[in-house]
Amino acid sequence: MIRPDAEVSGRLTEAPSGAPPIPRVDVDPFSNEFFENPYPAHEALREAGPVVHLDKWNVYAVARYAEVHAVLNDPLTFCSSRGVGLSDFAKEKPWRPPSLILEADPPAHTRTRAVLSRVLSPAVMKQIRDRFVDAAEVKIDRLLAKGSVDAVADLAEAYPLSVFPDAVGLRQEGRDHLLPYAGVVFNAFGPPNELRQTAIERSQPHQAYVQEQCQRHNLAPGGFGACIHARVDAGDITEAEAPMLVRSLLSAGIDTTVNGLGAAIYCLARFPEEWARLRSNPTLARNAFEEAIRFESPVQTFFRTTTKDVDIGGHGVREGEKILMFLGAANRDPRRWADPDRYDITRKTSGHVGFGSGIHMCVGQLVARLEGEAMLAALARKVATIEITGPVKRRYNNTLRGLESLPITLKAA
């Protein structure tokens, strides 16, 4: 385990202008060890200043809640075309071409943006909502006829493969594609470490099948893949984007859904007060998988990039420097939050960053939303215990944080 009072090193870096120095800190956000438990580190960076540089990568941090929301929201000084992870696109050819929302800043993206909104729009939540609701009650029953099942394979994982790939348009063989190539790509966001490497080597079986998932002949009318190359005969998007755009849905699409709803089980297990509470009003389910996302933050770091000098909590940085984004951090910040270690249902989580925030927030937020609320509405009516019954085993990946099993008992109302 890593010690806070081991974090930072004393040591600083060079300041442009005069301003104050940089803390140093040296701690690895992409190895093993920080993965199993980020908290501690988490608390010595935000301790550490404002804005910190990490040996390791040769990087600057931000850890606090405000520099981090405050990063999110100003795209014009820290840009996301450069990369969102610690390749710089301006020095090195990116693994696959850029993400057109992700990857992408104003004008470009905010016409890209728009076209996404649409097809994803409150609107189109409404349209799809029963059919997500029945599933997860279909779903919870028989989970319920086995007793002891698997919360990431059996739920987490099986749930959000059931409902969102349908959506989309996708067809039923190759499905099982759509996990691992997510995975590759937030492993491709870290370093050059082995977890970055490997993810890479493997990813080609994976990178074929959602090239070929995205072109049009191949999505069912009326999903969220065909909605999209409509938008081609409207003259919103070439037809070289619509496949492009389908494919930012299956990136980013499933595996935070899986991840937040895995948390959200995981935290409910292990609090049963919020759990008691949670069954006693099930209308508290959104909230529930909200405080979850904030809690546990399945999506934990992002990467920018300065367009120009700037001064970050009274600190200069050059232009050309990446800033990485401790959204996990930020999200549990005693600055902003009471009593940020407590899982609490009720919460007030407004303003949270486990959806990004800014014109890059999650495009895909109110379908995680709808899939979260209606899988924990469910829980919540039919189920009376949720006992964790083995060891609890972690994902490691160089930006989601997860877990690979949680083994779990359920009992019926």
Given for the second form:
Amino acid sequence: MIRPDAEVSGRLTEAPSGAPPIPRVDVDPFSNEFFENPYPAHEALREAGPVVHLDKWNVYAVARYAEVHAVLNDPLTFCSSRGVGLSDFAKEKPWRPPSLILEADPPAHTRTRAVLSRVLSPAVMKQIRDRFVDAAEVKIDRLLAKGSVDAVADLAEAYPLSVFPDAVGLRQEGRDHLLPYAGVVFNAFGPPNELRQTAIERSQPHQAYVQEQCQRHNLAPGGFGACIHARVDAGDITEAEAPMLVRSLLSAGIDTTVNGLGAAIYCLARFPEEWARLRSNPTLARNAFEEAIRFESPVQTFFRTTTKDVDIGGHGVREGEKILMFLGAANRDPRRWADPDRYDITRKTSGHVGFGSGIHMCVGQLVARLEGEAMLAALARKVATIEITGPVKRRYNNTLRGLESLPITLKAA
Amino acid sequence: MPTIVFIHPDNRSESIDAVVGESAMQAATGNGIDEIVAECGGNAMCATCHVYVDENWIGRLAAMGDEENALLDGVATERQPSSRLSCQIKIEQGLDGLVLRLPERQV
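Would you generate the structure of this protein in the form predicted in complex with the partner chain, following the form predicted on its own above?
To see the whole picture, the full complex is given below, headed by that same chain.
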């Protein structure tokens, strides 16, 4: 798999004298084989060196915590405005108009980011908290009445869909476009493989739905969407920018939490000792969710593009190169985490990069944590056992790690 | 190495050695001060590293920015004039002896 003796020819600036060549790794992180079990490849990528070259897609990558964290926290050197997928916006037309926040750099990013930060702030979370907690309890009561359910469709998808679209202020009609749209967005960050091409080919109806829902007249008063549009009146953003920022909520606000919740339930179903600890102390719910984000890393990867010739761990990389960051590998790097392959609901998770880090760190992280805490606390209080009762099926996506199906039986406490 | 004194909610005080250049949040989480949660890892996003700065010290800290000010409106315990986010307090030699009170909860 690793050919550390081979140099990447012709693509490097003169490496610092004496620097070893950048290891080439023969891994396709966007293949079904990788999606099924990324961990041996993650380890190989980390051990190969601080930066590696993926021949399959002709791109550089970092998989160790220190380098992933450093790249995330140097947005001027490792920019987002050329796209955070493999496609380089300087060379290819983006599949949709670029995001004003995800695919932007300072100073443009600073202004739009401030708007979403305020709309999704800790103070706002206090206002929506009770609604989210109540909905989680209702959901668990209903699932307990059924007994045998699919933890993906009936819980990990159903719960966010029961709270988030209302919080944004979306109309009832057409919400079935939300998950398919997000699926396209996250597949589109990947390389031009079948997943990406098929997703984009089929994206038109989902794009049309999202574009329409982002308009001011379709967003209920008091919701996140209306709050974004209200910032037009305050002069913080233009009328054209507001729908684009609502689009960011619809792109990144649902499928991510679906896979986060799915990860947490899958962890608790697999590790009964941790489930027992959670049951005996439901106040651990929030950290149990956070640890599931570290452990499974529902968002596995993002790219940056170098804005100048740079040094990564002693290796030279030229300006204009895509760098793939393996968030999931960083979150299990033994250089940073003790016993990294253990799901431990009391772990000190602060510093994990499951939500990213730096100026582009997930702006909706507080909503995700609220959903995760509410759901896991309801489970811990109301459910005695979570048993996996059928084949666990993985869902394939170029960016998101999660399940297609997780059949479980819940028994009431 | 500047010393920072954390006062737990039960009034027990604990002194730790901080490193110049790190944040008070990093000093706390690196020294087992469990009341500092820091969910966002120091990115000024989550308001879970809230502290009450001792009145003798509050005026000696660098002024807070707009983002920190807005985040403090969302802290879990009551916001007071002495409230700060510890991830935004950068440790300098001049802060040797800084006293920070820890809130009952962060979420």
